[in-house]
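Next up is one chain by itself, shown in structure tokens, the form predicted on its own.
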Amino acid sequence: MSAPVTALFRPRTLNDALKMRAEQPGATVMAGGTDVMVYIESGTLKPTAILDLWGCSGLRWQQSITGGQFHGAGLTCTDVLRSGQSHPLLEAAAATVGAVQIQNRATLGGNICNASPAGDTLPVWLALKAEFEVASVRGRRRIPAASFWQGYKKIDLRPDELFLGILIPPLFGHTHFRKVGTRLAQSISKVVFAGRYNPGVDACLAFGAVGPTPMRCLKAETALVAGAAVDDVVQLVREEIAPIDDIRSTAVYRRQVAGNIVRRWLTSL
């Protein structure tokens, strides 16, 4: 490890969590440890304390609300997959997050939190107009997905509060879940898509890795939702998204592929 971490905090119950959070506003929140751990080693991150939520009771449920889910942010992926309880998209998603070793620890929370563009399941909550919940020793607050990204790695969590959950509502129509990367697994995505569509009602078509937050394309899902021909809805999500060069991929690259998978989606239906 290539920082002294000097304090380790590893509370069982959510109250602790929240009274150490409160007590250690700057210490390192970790989660499952996928992310962390490799800042850690590779000296991007130096914690000299850690909060370790890892054996916290009270972040690691899943529960129907009225047609609803809410899913707590300790789950990670394989329970995700083993629960036969999420939404296809959730599950979609979980199962492209790294081999089963990653999968066994990297939890919704800290793939959330995270805050990476590129995050597998970030579009997924977009899509499913999730709501985040999280809570300080001075109560809690739900927080629209579509705002909890502020910027690259800029997300809305005050430096006592802890990321609790996610609140799915009762949702309708075809969905869809697609990632390219370099590889069919164990790849960091390229572009990653999550959409939802509600004939005549309402859709979302969710993009990550095709900018600085994940993101959706407003001026399509209207014109989708409006009845517009799949090549102008097409059009206007490559004029949407805001890809960059990098070292996986090409901004022209990018464009070109989010407007296929979108096109064959659409086409499909």
Second form
Amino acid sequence: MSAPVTALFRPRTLNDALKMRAEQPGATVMAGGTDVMVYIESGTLKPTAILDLWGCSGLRWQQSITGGQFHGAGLTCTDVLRSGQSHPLLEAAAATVGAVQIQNRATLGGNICNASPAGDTLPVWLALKAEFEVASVRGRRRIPAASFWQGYKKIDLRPDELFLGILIPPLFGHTHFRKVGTRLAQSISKVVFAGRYNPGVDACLAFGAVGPTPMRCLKAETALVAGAAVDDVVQLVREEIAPIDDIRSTAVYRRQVAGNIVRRWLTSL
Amino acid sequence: MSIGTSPPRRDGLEKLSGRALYADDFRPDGLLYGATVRSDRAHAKILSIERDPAFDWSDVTVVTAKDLPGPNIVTLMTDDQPILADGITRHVTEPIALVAAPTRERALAAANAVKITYEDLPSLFDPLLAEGHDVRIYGDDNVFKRLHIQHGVRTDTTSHLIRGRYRTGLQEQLYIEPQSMIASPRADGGFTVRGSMQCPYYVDRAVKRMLGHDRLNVVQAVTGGGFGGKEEYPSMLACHVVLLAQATGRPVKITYGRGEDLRATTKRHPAIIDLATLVSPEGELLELHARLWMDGGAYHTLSTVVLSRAILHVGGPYRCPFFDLEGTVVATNTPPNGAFRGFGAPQAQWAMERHMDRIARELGIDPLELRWRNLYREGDVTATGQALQDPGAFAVLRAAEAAAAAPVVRKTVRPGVENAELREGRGIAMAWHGCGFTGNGEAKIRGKVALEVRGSEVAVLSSSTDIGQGTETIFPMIVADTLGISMDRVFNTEHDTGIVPDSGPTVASRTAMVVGGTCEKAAQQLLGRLRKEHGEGDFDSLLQRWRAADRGLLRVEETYEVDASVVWDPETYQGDAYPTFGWSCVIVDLRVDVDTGEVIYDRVVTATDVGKALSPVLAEGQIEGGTLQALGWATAEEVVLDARGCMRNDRLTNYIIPTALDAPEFVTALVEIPFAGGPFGAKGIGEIPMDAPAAAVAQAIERAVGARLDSLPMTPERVLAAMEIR
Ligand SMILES: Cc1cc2nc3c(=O)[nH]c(=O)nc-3n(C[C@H](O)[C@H](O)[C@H](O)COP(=O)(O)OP(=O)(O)OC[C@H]3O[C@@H](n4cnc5c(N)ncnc54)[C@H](O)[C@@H]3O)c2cc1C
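Could you please show the structure of the form predicted in complex with the partner chain, as a counterpart to the form predicted on its own just displayed?
And the full complex, kicking off with our chain again.
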């Protein structure tokens, strides 16, 4: 059960948000709340103060800027699906999150900062070589997606920082997204995959739910670009991922399915 | 006439608009909140129950077994389950103590501050090892019940022996509304209990026995689903809130959280079923030998009758000259299993349908053809010696085939699946389901219904609750049509044991057929009474004459009487096992993703003999909802237990039931072979939808990808492993 929340902060602007964040480093940051509220209900999070970003303008926008496409942290999955301006990989991922009610509240920043290894957008950021922008009253930083998730639910974000958004550089190649869960809605991934392959140039094979953090299969990518046979790439994928047996599935299944998905995609190109 | 039309549900608008009051919505003055201290051991001596001295107990009341006013027994079938564990606990989550406090938060904190010390005892989880095991849970040998039926003549012709073992796992009912109950002290020293339940009189009997007096009434609150999960469990919860109300002198409410509800309450009995058949070269069944084990969990609950329904259905809708059927339900140290839609019949028929597929495979006969050759015909005799009248097996098969002739519209797949290899499969399975109680159940209960004329309206008084299936709508339809008045003038009263007679429990697909039939007879009695006094005329003119004569309250009570031609011997299990049977055929079209083992349900055709569709929309709702529940049982729902027998996936995010997106297109054919004993010919339909779908799914998966699965659930993990490709 929750301890009473004694303070609620609702900044309207980014500057106020950063100021409040600096003054209240103990406050729980909440965007859509679709993760935070579940933690409160189950007793794993007992916030005494909440910094509610839902009404904060300056986080919920999307634009082409120099160096790529910028997605604000406050964009919801529904925003992404409605705008029609996002990368197809991101749209595919957003469409599989929860169901409509959740998509209406679930933000990109929340998915990224919640850092569940099964978060459905996370492999997308890896596949698209995205950069994350975070800020505090002290200034802004950019972090490559690949180094943001440092361990199980551990992220490169300091206590006075907020997550501002995502920059996706212009990239080429085939892409593919696949989520595997037991049902078609309200389903947490057993395996989630985002891939990008630009033959002869580069490749990215990114997975979620097969290790403590979302991860790329670097050896398999190198082999793929070097022209290895699909079976060998699949073999490397199965070796590189680190799935476990848990309440949702088994390591054996995850390993097999991860390889099958990659094989299916590469052979269909 | 309202029968045969589909008027809006009586409870629909209130539920949709949020005005319906569920148990947890009641907050009487002075309300306290209760919470339950539960065992965290599978099997242990309870050495002490202590209050954490660091906790503030000033506004908390604690109750343990020694505070019970009467016998420490949850009254049901067998006196084995305590209201609160005393000295020993036989399963994890068993209630040991209760607390009441001014807020839910305080109550939960207090429950956590009650410290229990245990001395662990060896525990037992394997039902196949339970009988005669050194670990004693029940009686001398851990056997709740063994049943054996033998009937017919053994074969002496050449035949094939075909055997198989089939399994099913636990399944959670997953009503939307968790268990919830309130007890309020009455001025006369008694109590009113209000809560979420199927069977007010089960609760009534259990609490009265505990109290040792009759100053009690039990009222059903609007109930958010039951599926059997609110058949017997609410009796225990009601005893708990009454104990707390007695100890505090205040109203007390307990509403379980979802996790607690999943961990602590009853589930569908897991089963292991060995079948051996002798079959002629043409595929005719000659002998069926069944050995069935069920895991009852730590207490008896309704296990005996679940077992008997399982055994009585294990042969499926197929004729056979010789049956040798044995079933055993045993005790283990898991939370008790109990009633769940189908009540043993789905487990048994899963086995038989898979076995029919095995026979078809081994003899090289098409599974559908094999079924054609063996279906029950008029006059065939069942394993209990019951001669069948008007069996609907062929009718439902023909109806399903006709409906399935239309092309399948495949579901659009979601992003990422476009390039997947999806292999199509079709599966067919059949079932029968005995309507109403087994054997002499109805004769024992003699369920009653009363009608009372109130102004221009007629009140129906019964203890048959609406748990989502439509009783509030169906009873008024039956009574109105029998009286020849508009159904707007007929309504069910609140189901309050202080007011309504005992119509028997709301279970066993009996409510519309048996109690609805009693409603019809009650209405006939009402008319007959008016006609006797006032001659011919329609209901309204007769009523006017009754009023003019100043005859006072007009009330009749009708008792269900079993037809004298029905014979049942509970010792030998021979005779008429059920007054009639429902029949169903299910044809599933699905696709299996060969990379993931996931199943996409495209279309499910069902044809069900319902006797008479009193309200076609409600009938279809029962069948489609039950079918979806069966699809969940088939491929998604798996209860994962830890080493103590405690459910680990105790959240809706990891106990996976199908969502609306997972549902197939339903094509629902209602076949009407009237049953003379039911109102307007109606049969029970609540449970039969659970029986056949899982086996049809298994056959379809086998057709699609060659994976042969004889155990439920067929999760993607198991399908992929069974494919043995790559
Ligand atoms: C029923 C249900 C189904 C779900 N299904 C899926 C699913 O299919 N796939 C999936 O990936 N997820 C799923 N989720 C999880 C959740 O919806 C997503 O992770 C969502 O994207 C979280 O976004 P939010 O805005 O609601 O995050 P919140 O709950 O508000 O926050 C999540 C975390 O991020 C932090 N945070 C949020 N915004 C910022 C910011 N700007 N700066 C710093 N920290 C921040 C919060 O402090 C918190 O730790 C589901 C959740 C529910 C309840």
